[in-house]
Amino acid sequence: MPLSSLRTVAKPQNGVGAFILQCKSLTFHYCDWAGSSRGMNAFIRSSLPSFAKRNPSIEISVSPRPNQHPVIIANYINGRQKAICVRNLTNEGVREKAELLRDNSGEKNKRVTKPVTSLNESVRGIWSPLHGARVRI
């Protein structure tokens, strides 16, 4: 008698097999006169093409605007766009800034009421020091 396995199909979640990143695109934008833009200009020359190739599945544009403060613009897959301002930063901030925007998820940031968030709720509640057979106040 053959044995027949079962066939298992894991439900697609990100970071289980493969881990896709939310950021699909990082436009820089910068100024070749203005002074604010010297760390952007800096960070084009020296550090991006090393960026681009640790990030292969980020499409990164750079377009020149004249006379305004360099911005890096990310387009997420959820359609969100998020900007930042770099301006009168250095080659070290841009690139902290660049990396914030690429591991973002793309969407609204959220004020974080409980410190852990669970479908369970606690069925022992909440402890508390006071808790215990010890305690003498």
Given for the second form:
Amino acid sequence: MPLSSLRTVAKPQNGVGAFILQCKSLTFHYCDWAGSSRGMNAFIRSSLPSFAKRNPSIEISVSPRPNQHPVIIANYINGRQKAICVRNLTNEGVREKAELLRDNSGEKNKRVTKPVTSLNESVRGIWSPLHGARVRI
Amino acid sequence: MRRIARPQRSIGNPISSSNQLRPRAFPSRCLNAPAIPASLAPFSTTSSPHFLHDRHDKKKHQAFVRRWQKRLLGDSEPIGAHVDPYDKTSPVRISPDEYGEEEEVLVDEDGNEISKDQSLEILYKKANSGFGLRVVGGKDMHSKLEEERMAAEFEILTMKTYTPLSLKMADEIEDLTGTPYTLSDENLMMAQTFQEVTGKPYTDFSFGRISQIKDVTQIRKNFQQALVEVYTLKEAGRDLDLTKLPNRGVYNPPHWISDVQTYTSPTGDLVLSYPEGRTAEKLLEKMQDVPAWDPAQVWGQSELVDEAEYNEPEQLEEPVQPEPTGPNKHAIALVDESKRFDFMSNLPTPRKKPQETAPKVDGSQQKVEAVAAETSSEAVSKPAVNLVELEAKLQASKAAIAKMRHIVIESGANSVGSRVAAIRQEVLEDATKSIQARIAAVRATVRDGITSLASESITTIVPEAKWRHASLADPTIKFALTKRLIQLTGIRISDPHLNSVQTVGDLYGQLCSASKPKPKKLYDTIRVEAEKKSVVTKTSPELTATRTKKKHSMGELLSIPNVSIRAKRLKSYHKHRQIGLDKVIKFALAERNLESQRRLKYPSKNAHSPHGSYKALAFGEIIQPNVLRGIERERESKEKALVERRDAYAAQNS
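Could I have the structure of this protein in the form predicted in complex with the partner chain, to go alongside the form predicted on its own above?
Now the full complex is given, and it begins with the chain already shown.
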């Protein structure tokens, strides 16, 4: 009898067909007076225009938050929010954090213990005691 | 058995008058015991232990003193416990009009009463909150305004730089130290009169101009003046610090000081050339000019007479009891100034200048004079024409001066130093006079030569070295210039900027940039950049088009479509307005006839401003009738619209 193939549906994967950036908006809060906000201020003055131009799909909002540490707050498509305090960082440091948030999906940070993360099943099958090397007594 | 619990004492802490009245070396305000001890019973009639002398509030103390004076002299009516407030005839009940006191009424030029303008009532609605109202008055504002006004007056009248050390500050310092710390000398009489006349402390502490100079032409003028002054002093070999002069560097500069030309010599130094008929000595003389203080000129003859009369009896008295000034002016018990404990020094008597030893002085002086004679003779004898030789001579004389200096240090007496300096000055002035005359002659010949050459050929000679290329590597000159500039313009150049200054032009640039106010907020810098950019694009569109390298600058931030920059802090209602929650709430409230409540919480900023403007109304400003009409019309239309909306919703829902 002919083998009938398994019916599968194309698994949707972000990036395969189209890529949708998970980060919806980035809010930069700075302070005019605090010393910890110097890096953030420098970032807004120098690096932010090019960052914004390179990521036109992200809503960027810059507003002062007086007498507080500078912070970047990212909002994601899954409705979650992530904030990183960028106190006492340099211009480049703040840029790195902004890129980190932009590249992130909104999922909660999980510790990865396994070497491989994949949607596909294992090629060689999961080990069972019944199949494999013969047990000799 | 104790019926009254120990903590509930009816009598307060024992009041020791001596404790309050003796002057304290460390008058501490914060560490005093509390006025009413915690254990005192509520029914206790013991008043505050500070009732004798409350130092905390001068006004309260004055009021207290006045009250007692009135009672003692019989001026006031019986107050407080002696008056029956329920008696209709008691003074507490009688209103000021019935007393016969004047009620203040605004009166026109002709004497007609100005009635309250009815139109104002339409506009000036009683405010339920302080939001949006202008805050005027208060102690700080008044004192600041007073200070500014008096500073301007002071600067004009006395031609001296204003001392922002106010009387209050001086009093505070003197209170804390227990000494007349801020007084510039021991002359208490002078200090008192100075204080009375100007209302400012008699002190040497001066922090420079009260306001910075912003005008570029003024800055240029002052820069040129400072350059000329400092380099004149340098060439004369004197101390470059103008504040060490008797007039503290404050004098009327001669009008021709702006005509003094500055050139860069081939060695990189700045060289001055004075206009015709003017010399360095004249300038030096003018710089040391101290105006004689003529009280008759300042105050007039009559005041002088009173002063003399007042002075004499005071001087006759042996133990000097100066009139109390400062915080103790109204004190019941006077604090003796002369008996104040001076904890600042170990000396029992005020410090005196060290006595000059006579024999030592003579010996060293003779030596010095001999050396001086030698150098002067050396300087004058050689007939030199070349500039190089002249410079060598200068060097030689400088070496001689250095030698002299060494001798001075060895002898180690201040008076000798001053005499040597005087001699040095004379010597150098003679030398520089002759040198300058020769330089002028040389220059004239060179100029003639150049002009003759120029007339032959077509080439134009462009001077490569301008005044701004003159090097400022010598830190003493740089510092002297900076100090003089601070004194003249009030503009301070910070140390890191000073370190980067190598030439005179650099210093001028730093001065100009320091005078321009820099925006303090990040939003302001971005906005200014954006404005600059827009100006550039408007004036020269070709420049912006040919940009090959796309360098995104701060000015573009405001125009990038996905970026929104706010000047003020984000609040919840901003978010509500953004997502439209505000509108929904407004409509819902309107439905239920509750809009008034919402409006109170976030009143519009411009509710009181006149029609067509966003300016807050000044007090007493007359509003034009057409403006009034416009406002009335707007308000009526808004109210009508609201009423209509309300009815519409009511009709909908019913």
